[in-house]
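The data below hold one chain only, encoded as structure tokens and taken in the form predicted on its own.
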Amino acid sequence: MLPFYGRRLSRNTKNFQLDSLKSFEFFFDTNRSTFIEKFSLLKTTPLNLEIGFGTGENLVFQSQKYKHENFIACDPFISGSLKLKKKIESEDLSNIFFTNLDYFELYKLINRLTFRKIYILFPDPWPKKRHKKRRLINLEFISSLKKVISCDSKIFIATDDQDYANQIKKLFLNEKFFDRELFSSNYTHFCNNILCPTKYFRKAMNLKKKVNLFIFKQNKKKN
């Protein structure tokens, strides 16, 4: 299992920011884990996971275009979790829960829960050829979401960077347990609102880059 790398709270962060983050009731860490249980209550409502929020950006489009489903979101910058947390009350939402654990350390939590929807925009591409392995998409990765998903589930993926496009195609489809849906470039999910146009979906389109989006669902005939 790959350690998360980076800084997770920004220097500028204040106390009473923590306080007000660890408090709020959408919001848990590992001093609250018995707060993910509810979910598992929860079988006639559909259940979404987001990857790697940022600002919550998709996360709160996704949450008000379907109001009668629950998401749960990871992130372990907690410079996105106060500003998540700031949309979450300003737009009165109440079916988000997120936290500042990384996937496999919220993967402990939720190995039991199955989401209907898992989106993963934009992950760190960490291009430089040394750092490749530091990729949250891996083998170890995609074993992991072998567990949380169901014949009907769908995990949708966008990159700009064309390398780690390529290693989540190979990854994917050498597994044999997924089908690929989609693979587009032509940003019509990002259009057409059923994906949210990020920041850095819109930073890819000022610099002119390829954005490569990838839907896989469980191969039904092999499984």
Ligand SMILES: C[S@@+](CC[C@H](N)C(=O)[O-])C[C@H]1O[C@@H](n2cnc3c(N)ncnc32)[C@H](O)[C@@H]1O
Contents of the next structure:
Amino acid sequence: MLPFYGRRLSRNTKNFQLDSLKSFEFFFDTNRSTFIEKFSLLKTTPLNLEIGFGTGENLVFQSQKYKHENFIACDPFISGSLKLKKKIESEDLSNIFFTNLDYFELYKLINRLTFRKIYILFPDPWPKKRHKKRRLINLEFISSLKKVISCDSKIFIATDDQDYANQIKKLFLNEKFFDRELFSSNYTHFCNNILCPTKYFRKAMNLKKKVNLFIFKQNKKKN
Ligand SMILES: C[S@@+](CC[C@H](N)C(=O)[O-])C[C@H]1O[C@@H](n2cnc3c(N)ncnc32)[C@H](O)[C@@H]1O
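Follow the form predicted on its own with the form predicted in complex with this ligand, if you could.
Below is the whole assembly, all chains and molecules, this chain first.
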């Protein structure tokens, strides 16, 4: 099975944009994977991860809020990376390291790191029955997460797709490894500066859709 379903590149992306992205100091791909090894040496600052950052709205928001923490982020959609690059330059940020690798490709590089906070905001819902197997959050994903968290880690997941929300809840709670810190179905966390009201949050809110937010942590009793 392919690790990623979706568009990697917009049709109007120019070669010079790709070249400038590839040489950007905060961007890495498999060719610059040694970067991750250097990065893992930075053990003194808390490290966070965002999976599927879109255009980087939540990433920039969190990195400005937690200036002394570092953020690694992945999303294969290159147009999002180009937008994020612009934001990093204009806001002069230096604590975000991002890649166009998909999560499972990145995981091969980072599985010796642990993250304090992991954000997965509005993962693609793949609502059609025949496409559900494309969803990011599945058993394989959950078992990979166990290797990149510590006892203080928190995993933030938001979705406006009720079927995906049910799947997420079941998968995490079936694994005795995780415990819930919060299940919420209102907009509070997005409206009070804990999470950024991203494009997909705003879409859901405009359509008056319920947004399920989960915060999971490691189950200390069972581990
Ligand atoms: C619906 S968008 C949400 C974007 C953003 N988090 C937001 O809230 O606006 C889902 C994003 O996940 C990315 N994505 C899909 N599969 C992924 C994977 N396997 N690894 C990393 N990102 C992925 C897509 O490219 C897309 O940008």
